[in-house]
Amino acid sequence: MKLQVRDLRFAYQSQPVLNQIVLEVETGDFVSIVGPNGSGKSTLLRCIDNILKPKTGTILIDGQNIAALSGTILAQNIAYVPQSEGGGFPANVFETVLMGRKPHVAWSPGRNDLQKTAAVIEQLGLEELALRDLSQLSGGQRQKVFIGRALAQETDLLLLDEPTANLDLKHQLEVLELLKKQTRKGIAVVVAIHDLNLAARYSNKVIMLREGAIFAAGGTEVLNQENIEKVYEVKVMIMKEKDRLIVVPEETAGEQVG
């Protein structure tokens, strides 16, 4: 699988949001998109999933322009998990994960679809919750269910918008470990994420956005003191512990410590 974004520009009416975005994602990549609020992270993901139509530019998956793909074909190639999704609609865990099979179902789910759904639920350790309504689950459990629905699509590319938002530390790690495991199976994962330490820990590629443009892109080395201070306007200290990068905020730009 190869995703290519070429000279992407997007605007809400006359307000520019993304400008000249160029990036590539390949099989097995774990890509973190980082940047301040309003830098365009969520908008970029929605453009890649063809939810939003760019003003200019091209998005290709395996050489095919996504704008020319039907909704079903696109859903067979790309799965998207939004930042927040209500859990109050009347569906249980099994039914929700089964929804991910929709792009592969001609009329109604068959035995194969039910088996694949059960396998995803088992993989996520949600067997005991399979018949429980989503409204009865914790935030971390619901997030796992929505990721399970995306996995049931059997795509080669997963897009996730703030998959660890509002989760406690344990569930943050569980979700990101789960996603990292998918990259080892050959699936590419792209996440918009705020936590730079988690981005450094799990990613092999990082894209830093600032005011809708790519400020820096590469490996985790782009999460250096100079880049972070310029993008976030905050003083930081960078440490390493067992080859793991740790970003410690110290003060905002212009703040005096005394």
Contents of the next structure:
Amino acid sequence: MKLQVRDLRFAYQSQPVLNQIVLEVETGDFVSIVGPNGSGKSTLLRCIDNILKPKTGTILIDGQNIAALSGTILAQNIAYVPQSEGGGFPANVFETVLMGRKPHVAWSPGRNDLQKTAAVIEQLGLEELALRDLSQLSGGQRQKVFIGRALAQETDLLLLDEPTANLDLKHQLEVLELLKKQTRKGIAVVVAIHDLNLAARYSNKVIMLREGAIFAAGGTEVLNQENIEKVYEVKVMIMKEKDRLIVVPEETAGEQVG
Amino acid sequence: MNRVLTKYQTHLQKRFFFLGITLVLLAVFIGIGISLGSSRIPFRKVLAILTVEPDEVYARIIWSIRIPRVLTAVMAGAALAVSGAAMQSILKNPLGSPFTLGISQAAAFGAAFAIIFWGGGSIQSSGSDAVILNNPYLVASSAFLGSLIATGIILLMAYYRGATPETMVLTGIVVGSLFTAATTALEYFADDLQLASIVFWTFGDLGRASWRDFLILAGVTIPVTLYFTWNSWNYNALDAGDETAQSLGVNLNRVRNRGMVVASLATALVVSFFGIIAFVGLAAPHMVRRIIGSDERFLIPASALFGGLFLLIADTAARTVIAPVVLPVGILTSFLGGPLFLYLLIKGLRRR
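Please give the corresponding structure for the form predicted in complex with the partner chain, as opposed to the form predicted on its own shown earlier.
Following is the full complex, with the preceding chain placed first.
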């Protein structure tokens, strides 16, 4: 699997949101997109999944332009877990995960789809909750179910918009460990994420966005004092502990705050 | 054998069971509906006539009055309920129904227009049935046209502003108020006879049902139900959220627009033939939802069956409650549906 984004530009009305985005994601990558609120993280993910149509630029998955692919074919290649959406009527866990089989099924799931769904539910350890309504789950459990739906889609690329938002510590780690495990199976994962420590710990590539443009990209080394201060307008202290990068926020960089 | 899968399949069996029970009840109530009425036909006789033995008097009542009426009630109820279920999913709004969208009001305006300007409704007195529209098909066509205009406005708004639930529902409210105002204006200038016809038309009465009406209605309701059932997984995806649906490959606008057109046409047809039958489109899907959940693959066909059953029971009651006077079924559905719906509200709509 190879995702290539070339010179992507996107604007809401005439307000530019993304500018000259270039990036590549390959099999097994865990890419964190970081940046302050409004820097274009979610917009970028939506463009990659063709939910938003970019103004210029091309997005290729395995060399094919996603704009030319049908919705179903695209859904067989890319799965996307949006930030929690206010849905309509509630479904139970099994049905929600089963929904991930939609791109592979014409109108009603067959035995094979049911088995795959059951396997995903077991893999996530949600057996006991299989028939519960989503509305009765905790935020962490629900997020796992949504990831389960994406896994049932059996794509090589997973996009997740702030998968750890609103989760407690344990669930944050569980969710990211789960995703990391997928990368070892050869799936590429791209997350938009706020927590720089988690980004540093789980990803092998980091993309820092600032006002819709890539400010810095590379390995976790881009999460350094200088970059963070410029992008977030916050003074930080960076510590190394057992090969682990730890970002400690100190104070807002006062002179730059408007 | 996988444990989760077994659990889910047991769960599914409950839903099939519900579908089965509804089907059985439907058959039973069709029998009861044929048997009951201003002249009561013993149940045994009904069965006999339906199978072999032709009995002059009863046979005529059964074949030309009871059966078309009973079957029409089932079809009309099914059309209203299945359209309501689809609209609720498409609009992500538990209040989705022909009324929320102004379709019924527009149909009422169309009928009033035909009665006043095209002379569709000079009325005659004939015993128990006080008011007869002398040209029902003209009135129905005009009502249908009215509801098409409302549907057109809603779809135009969807085209320009995107088919979001908010746009659709707000547009529906505006459309409904405008057509209500227009109808009121017509009523103000109408003479007594016309006014009586307009009011009578809005009652919602299956007494107008003929074999021809039934065939037209069945010709629409059955394909519509199949269409919505075929699309039910798309509606499940919509229920999961717009972005999720899109990321699963669902073409949002296409699914919404087509669904709205089909649902509007089906309800428009029912309303234009039989007037305003309240609450079936709104309440029947919610009752089903409470029993078997919101999986559209079951909700949609079950709503059709349950809606048919609901309207059939209401109509049978309307014919017999204060016999020999036959009430318009619209009054009954409101009396039955209103309190039931309140009960549902108090128990809490199963909404995230």
